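A lone chain, given as structure tokens: the form predicted on its own.
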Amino acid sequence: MALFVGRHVNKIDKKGRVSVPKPFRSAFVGQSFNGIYVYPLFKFNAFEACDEAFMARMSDSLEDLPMFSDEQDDLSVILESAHQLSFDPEGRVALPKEILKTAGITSQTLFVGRGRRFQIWEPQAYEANRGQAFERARVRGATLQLRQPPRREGEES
């Protein structure tokens, strides 16, 4: 599974078409389907962009839901929002304009990784956004406990 880490910015053309970073584009060789696949995000008015395989996640996570529950029903948006990008032979992918309008990207995006995800946001927005996260954390104090790597075959514990 691809790891996305770093920001990248990337003019947006008069068609809309902007290139995928290529550290990001090549975690998507090999998939079924050429491209990427948006979906919006609940707290902020950004995208969050990930491969086949982490959708069908997402599907099979929603199916684990109580059938016709407000949470299933609710979180089923996120699927019937989720918009299939194909790249072009140039490794630009089309930006509909709901995502533009709704992200508030005009000229620029900014490519956001985010470990298994990555996310595009209009580049100010996200720098907004970013100063209160870290904000947000440095005041709780916040830490993470790292997962335990997987044992190798013959390891002792």
Given for the second form:
2 protein chains.
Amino acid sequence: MALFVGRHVNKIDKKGRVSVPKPFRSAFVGQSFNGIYVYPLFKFNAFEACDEAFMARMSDSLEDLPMFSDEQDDLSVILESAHQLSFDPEGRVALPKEILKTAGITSQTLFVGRGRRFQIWEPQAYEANRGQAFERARVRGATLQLRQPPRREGEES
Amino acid sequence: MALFVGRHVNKIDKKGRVSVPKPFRSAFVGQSFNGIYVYPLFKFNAFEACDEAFMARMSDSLEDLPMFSDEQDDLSVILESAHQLSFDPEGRVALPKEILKTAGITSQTLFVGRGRRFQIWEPQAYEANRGQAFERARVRGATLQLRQPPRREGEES
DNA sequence: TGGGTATTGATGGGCGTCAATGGGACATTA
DNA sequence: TAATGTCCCATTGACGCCCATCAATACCCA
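Compare with the form predicted on its own: the form predicted in complex with the DNA:
Whole complex next, starting from this chain.
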């Protein structure tokens, strides 16, 4: 499975359409639905996009919580606020007004790779935020504990 | 399997009919009964809809509770209050008066995707409720423990 | 290595299709 | 006959599909 990495800026046309960067699109082939799932982030005025499998995983994880519980209800807001955006033949999606407004997107859209998912930002808003995150990580001396790599064939344990 | 996500507002006509959003309808093809199951929610003046398989799953879950227990009796109210609403050729259903009245629905109906099922609300009522849920999740810093991802090919356990 | 050409991703816009909606015709039942 | 519930058909507006253009890059060949 391909990973989403890097940043791409694309234009929004009069119809509200924007091309999803080609390297990102390829991760969505072979889905039952030809497009992306987009949902709002709690922490920022930005959105996150994922594929069908990830969305199904989120839905199933919600089902693990007790039915009718407050916790399930609160977190389900993500599903309720999500959008299915399908590709047109050129690989564009139409961003709903709600998303444009919340993210403050007018003429340009920034796609930010995040591994299994990617985010959708208004370019300026992202810049401001990224500066902060980078600085926090630098000051804090951020570290990351890596998982064990998956065992490959022919290797001894 | 398709997921129910997002929100859709549709009108109710003079005959009490309302179109079920197309993306939701597609999840009900191939059922023995061409329509949706609707049952009331305890916590809100709103209703939830699901397909045949989910309804069966709920019924089975109720059987797991002690027979003759108050708990089983109470939760069985869901089944007792459920309606089968069948699609007309255009994909509309007729909402029973009981549902319209309880939910306070008059001119518009809101369909809210929740993964494997969706809810039916009066738009204003939902809006008030959603604002609260989103805010609770944000303040609480709500997190979701994801299920283990399905194993991918080539990976060892 | 330079220049020319082919390919492809991003963008713009016209047009047909389909989902949502409204209303009438007909059957069924009380 | 009134009331109710299907089914069918008409309208309309949004959106998906198609085609054209442009620019950047990859490719090719001398």
